[in-house]
Each structure stands twice: as C-alpha cells, then as structure tokens.
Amino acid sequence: MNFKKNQELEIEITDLSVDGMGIGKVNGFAFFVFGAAPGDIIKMQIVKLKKNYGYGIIKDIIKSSPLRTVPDCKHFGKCGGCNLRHISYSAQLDFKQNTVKNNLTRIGGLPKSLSVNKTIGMEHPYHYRNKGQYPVGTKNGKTVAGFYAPRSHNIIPIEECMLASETDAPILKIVTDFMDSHNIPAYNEYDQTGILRHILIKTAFKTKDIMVCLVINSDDFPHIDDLTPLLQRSGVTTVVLNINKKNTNVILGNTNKTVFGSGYITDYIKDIKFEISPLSFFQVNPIQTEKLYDTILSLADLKGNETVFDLYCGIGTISLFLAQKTKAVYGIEIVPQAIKDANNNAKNNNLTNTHFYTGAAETICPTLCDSAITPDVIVVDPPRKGCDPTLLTTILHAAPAKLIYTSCNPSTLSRDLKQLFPTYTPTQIQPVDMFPHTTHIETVVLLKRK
C-alpha cells in the first residue's frame, strides 16, 4: 500500500515507543502517534513517512484504551516536560518495568524469562522535581520563561507546570516582569545578544531553602539589587549570576557570582544533609531518591567490614549513605567540584570514613587496587551514556563479590551488563520511577560474582 502525506487512516495502537509514542501498523507499515495508547483505534493523519515507518497526529479517538487518562496539564502536548501524561499512571509504571525487561533481553541478551521487579512509583507523583531550567526569551514584544517544545527551540511560557515545584512559576513571574519594566533584554541565541539566558531554580523540599540563578549573557544583571528584595519576599533564600557568554547549548557557564545568600542551599535526604551549589548534581526528586537509596543499600547488604567504590560519585550522595553501614567507602568523580562538595558534605555530617578522588574513574580505580586498597563491593552510578568501556574492564579486574549498576539509560545499562555478564549474574533488576509523567527510568540491578 503507498501512503502520502496528509493521508488519513484508521489505525489500532498496540504499543508505546521509548519515548511514549503510539504504535501501530497498517499492512505492516508502523507508525508513531504522539498522545496515543495502547488500546486505541484512532483516525489519524500521515505528517512524515520514512522508507519503514512514518508518523502520525491524532485526527479522532474511534474507541479509546482503558489505560487512557485526561490529561491534567493544559501544557501537554506542547511544551517538552511530559510525554506520558494522557496513560494512568499505574499504566506508566507498567510501561517502564516493561521497558527495562525488553531492553535487557533485545540489547543485553538475557533471557526472556528474566524477572524484573514491578517498578516502584509515587504515592503523589506531582511538584515532585526540586530543580528547573527555564530558558528564557521574547515572544510579543514580552519577556518569557518557559520549556522548549519538542524538538525545537520555540519556548511554550509556563504559567504552572504539574512536576516542578510549586514555587517556581511566582518566581518566573517576578523576574519576567522586572526585565520587561526595566527593560533588559532576553538573550537571543541567533545573534548572540541580550541579557538573560536561562533561569535555574533549586527548591530544598526539607528545609524550603530556595536558589535562583539567573544565568547571564554578561558580567552583570543590571539593576539586580532591586531584584533581589522581591526574590527574598517570595522565599528566595540566595540567588547567583552564572557568567556564560559562549554560544552553546550547554545551560551554565563555570564562573559564578553570589548576589545574595550563601550561593548555595542546603536539604536532607534522610538524615544525611546536602550542601547543593549552582553546578551540582542532585537528584531531582527527592521523594524517590529515598526510595533508590534504600534499595541500593538493601541490595548491597553491607555488614559493617566491607571496602565500597563509589564511581561516578557526585557530590558523594551515595557514598556517604553506604559509609553509614561500611568501613570505608572510595568515592571518585571527574568533576572537582563535585568533589570538593563531596568532602564538604561528608565533613557536615562527620563521616570520616570517606575517600574522594578526582579523575577518571578507570584510572583511580586501578591506582587503588595496586596500593592494596580492593573493593568487596563497587556501586556504579553512569550518566546516560553508560559506562567508558575501559571502566567495565576495570571493573573486572577488579573483581568485587558485589556490583550494583544504577542507570537512567536502560538501552545503555543493557549494553554495558552484556559485557559484564560472563563473569556475573544479575539477581535483583529494580526499576524506581524518579520521573513520573515521562518515559525516564531510573533501574538498580545487583549483578554477584560467579
């Protein structure tokens, strides 16, 4: 059957895409729907075909799945945040231990029958992130604040968006106003002119501690000393200018400047407390955050006597929940100024059996072993990409009874266990839902030498 453009089809959707979207097929031809469930027949349109599959707008909800919901965000479908808002959530949970099993059995090579634990969610998985990122720009000759839409860089103004904080739109509101009363300009990416580029806002969920940084195309905000009142009267406990002149699409420059406050905010996860800057990493939900760590440290068993590695340590989040229960815990991180956080946190909270390194972690992680300093458990936190080949091999020398991989990339978390599975065996695959409303994933799996 030849399909054209614009054509408009009947279609029954069987599955969902990694990245939420309908499938379904016609004479064999697949197509992606956007805002589509499994367990639709639609009336949709052909926007795009490719040589194998093409993609689809809903035109007409014929006979509606029982998995769908009404969307409860009037920016769904628009902006870039939620892809997965239109699917009840237990549906969503559904979806993301489904996702990990596929992923580990097609790219990794276990088993179809591999178990995969049911992913655990959210009691009230809303306002749940404790971080934004707002681009900033001119739309009417006004200023916004906002998300991109999907693929592009077109900024969809936010009045309130269901998974930040609920503190975050009255802040936006303020600094929008106050650029356009004393006009300052947005930045403008095409020309590499104007002020502000992104406003980053970190909400401390246990101790309310809020950080505005306003990243800037300059050396300074101008009139920034007015600002700063109406920031303190809404919450706002410190702001910072981040410097970042670059024409790049990487959000924050190096250079930071406090204006008010600390220039950093401080929050618990548990009893364990944080001292969290503007280029940190932290979990962004810290809700689920908690529930990862217990998971982590439950799988790790740890009896008080064992050597932990931390890789890809961060701020020393994990570390310093497995130095509760350890001897000692070697944390190492790329970042130094993950590293210098890490050792200030771990000073804070007067844990003195904690070792943190800078560098690449598949050149620490030998330079230990070879000074009789050997692991009986490595935890691996990756970023997306996974982990750098030669870190596995390390990993393998170095030859831990124990090895817990946390990934936010199950395709990635497949790839990399394929290599380690030779030499062992997963006996625990967790997925913990610290994104609801998207198709992100976080998985804890516990792999045991053979």
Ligand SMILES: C[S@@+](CC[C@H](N)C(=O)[O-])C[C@H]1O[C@@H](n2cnc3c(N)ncnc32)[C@H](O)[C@@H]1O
The other form holds:
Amino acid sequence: MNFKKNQELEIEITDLSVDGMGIGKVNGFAFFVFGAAPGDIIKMQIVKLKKNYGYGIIKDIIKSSPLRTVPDCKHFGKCGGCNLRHISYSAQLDFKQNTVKNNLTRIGGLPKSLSVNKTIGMEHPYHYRNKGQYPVGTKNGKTVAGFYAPRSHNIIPIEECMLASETDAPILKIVTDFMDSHNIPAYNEYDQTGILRHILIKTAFKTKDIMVCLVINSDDFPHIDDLTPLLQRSGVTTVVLNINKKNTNVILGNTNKTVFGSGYITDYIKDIKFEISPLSFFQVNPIQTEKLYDTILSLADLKGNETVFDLYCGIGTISLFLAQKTKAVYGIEIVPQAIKDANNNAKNNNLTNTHFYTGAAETICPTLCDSAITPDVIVVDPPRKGCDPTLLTTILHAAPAKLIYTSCNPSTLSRDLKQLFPTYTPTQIQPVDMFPHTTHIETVVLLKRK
Ligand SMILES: C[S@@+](CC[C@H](N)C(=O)[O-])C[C@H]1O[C@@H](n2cnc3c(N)ncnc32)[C@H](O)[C@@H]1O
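Based on the form predicted on its own presented above, generate the structure block for the form predicted in complex with this ligand.
What follows is the entire complex, opening with the chain shown before.
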C-alpha cells in the first residue's frame, strides 16, 4: 500500500514506543502516534513518512483504550517533560514491568517464563522532582522560564508543573517578574547576548531547604541584593550564581558564587545526611530513592562482615546506605567532584568503613581485585550506556556470591546480563518507578553465582 503525507487512516494501536508514542500497523507498515494508547482505535493523519515507518497525529478517537486517562496537565503534549500522562498510572507501571521482561527475553535471551516483579510505584505520583532546570528567554517582550517543547528550544512558559516541586513555579515568577521590572535581559542563545540562561532550583524534601542557582552569561546578576530578600521570603535558603559564558548547550559552568546562605542544601535519604551543591548529582525522586535503596539493601541481605563494591557510585549514596550494615564498602566513580562529595558525606555521617576511588570502574576495579580485596557483593549502577565489557569480565573473574545490577536502561541491562548469565542466575528482577508519567524505567536485578 502506498501511503501519502496528510492521508487519513483508521488504525489500531497495539504497543508503546520507548518514548511513549502509540504504535500501530497498517498492512505491516508501522506508525508512531503521540498521545495514543495501546487498545485505542483512532483516525490518524500521516504527518511524516520514512522508508519503513511513519508518524501520525490523532484526528479522532473512534474507540478509547481502557488504559487511557484524561491528561491532568494543561502543558501535556506541548512541553517535553511527560510522555505517558494520557495513560493511567497503574497501566504505566504494567507497561514498565512488561518492557523489562520483553528486553530481558529478547536481548538477554532469558526464557519467556521469566518472572519480573510488579513495578514499585508511588502512592502520590506528583511533584516528586527535587530538581528543576528551567531555560529562560523572552516572549512577546516578557521574560519567561519553563521547559523546551519536544525536539526544539522553544520555551513553553510553565505556571505549574505536576512533576516539579510545588515551590518551583512561584520562584520562577519572582525571578522573571524581577527581571522585567529591572530591565535585566534573558540570555539569547542565537547571538549570545543577555544575562540569565537558566534557573536551577534544588529542594530538600526532608529539611525544606531550597537552593536557587541563577546560571548567568556574565560575572554578576544586576540588583541581586534586591532579589535575594524576595526569594528568601518564599522559603529559599541559599542563592548561588553559576557563571557560564560559553556558547554551549551544557547548562552549568564550573564557577559558583554564593550570594546568600551556605551555597548548598542539606537533605536526608533515610537517616543519612547529604550536602548538595549546584553541581553535585543527587537522585531526583527522593521518595522512590528510599524504596530503590531499600530494595538493594534487602537483596544484598548483608550479615555485617561482607566486603561490598559499589561501582559507578556517584556521591556514594548507595555506598553509605550499605556501609551501615557491613564491614567495608569500596566505591568507584569517574567524576572527581562526586568522590570529594562522597568522602565528605561519609565523614558527616561518621562512617569510617567506606573507601572511595576516582576513575573508571573498568580500570580501578581490576586493580582493587589484584590487591587481594575480594568482594562478597558487587553493586553496579552504570549510566544509560551500561557497563564497559571489560568490567563485566573483571566481575566474572572476581566471582562475588551476589551481584546487584541497578539500571536505568532495560536494553543495556539485558545486553550486559547476557554476558553474565552463564555464571550468574537472576533470582529477583524488580522495576522501581523513579520517573512517573515518563517512559524512564529503573530496574534492580539480584544475580547469584551458580
Ligand atoms: C546512574 S549514576 C549512579 C549514581 C549513584 N549510584 C546514585 O545512586 O546516585 C551513574 C554514575 O556513573 C558514573 N560513571 C560514568 N561512567 C563511569 C565509569 N566508566 N566508571 C565509573 N563511574 C562512571 C557517572 O558519573 C554517574 O555518577
């Protein structure tokens, strides 16, 4: 069948893509449709055709899927933040569980009878983000801050966001109104003029500390001494200027100037205290982080005398969590600042049994093993691209009794596990929903040596 752009077709949606688009086929030719849910029968208009697939938009819903719900955010479809808000939360959790299973069977080669636990979801999947990064620009002569529209740098001004902390929107309004009343120009990325590029807000859910970090294309922010009292009145505990004069899409520069407060916020995961500065990595959903780390701790089932490796350890959050229950934890992380934070966090929590190393896990881990440090448990939490293959070889060589693989990408998780399956058996596969209303999936797998 020859399809044409703008042609209208009836199509049944049978699946969801990794980025949340409904997928349906007409005579074996696949179409991707934003906002469509599996089970929908829709009238679709073709908007783009490629050789083997096409994109469509919904013109009419002929039969509505039982998974469908009314999106509860007025920005859905315009801003690039959420892509599953048209699907009920329980169906989102099922989708994540099925995606993990499909990847592990298709890529990892595990049997179809494989059992994957139900996704651990949130009781109240709203306003869960403790960090918001909002680009700033000018629209119709007014300063705006919000989110980029999908695949563009067009800023959609945000008066409310169902994912962000509820205190973010009022703070954005204070800053943008202040800029308009003081004629402070927003940064213009096309000619690199103007001052304010991004507003970064970090919120500590337990202590209620709030940091506002203004990312500026300059050495100073005009009238900052008049702005900080306004921010302070709305609960802000520290204000930092981050200087970024480069013509780049990287949000933060390397230099910070604290103009009010301590320059960092303090928060807790369970009873472990963390100091979080503008550049430090911290999990963005603190409520689910506790559930994720509890899962790791319960799967590790530590008795108190184990040596644990925490590879890709970031600022040592998992390491510190596990260190409370065992003899020694060795953390490895490639970013030097994160290791400084990890050591600092260990000191602040009076934990003396952690040892942190800066460098690539695939380089440092073999050296540790060669120096006769034998891990009983290895935890890995790599970035989306998964583990380096040489690290997997080192792990097989070190042969810990237990391996806990935490992953934010089911496809690289499955690829890596395939290499480990001859020696390790997956005994628990637990998805945890760290990012409700988006297609991101976090999974923890416990592997036991055969
Ligand atoms: C998904 S984060 C995990 C952070 C930490 N486990 C946590 O829960 O906060 C992955 C971390 O791996 C680090 N990383 C990336 N490549 C690395 C490598 N080759 N060796 C060690 N760490 C690496 C990143 O800097 C990042 O901190």
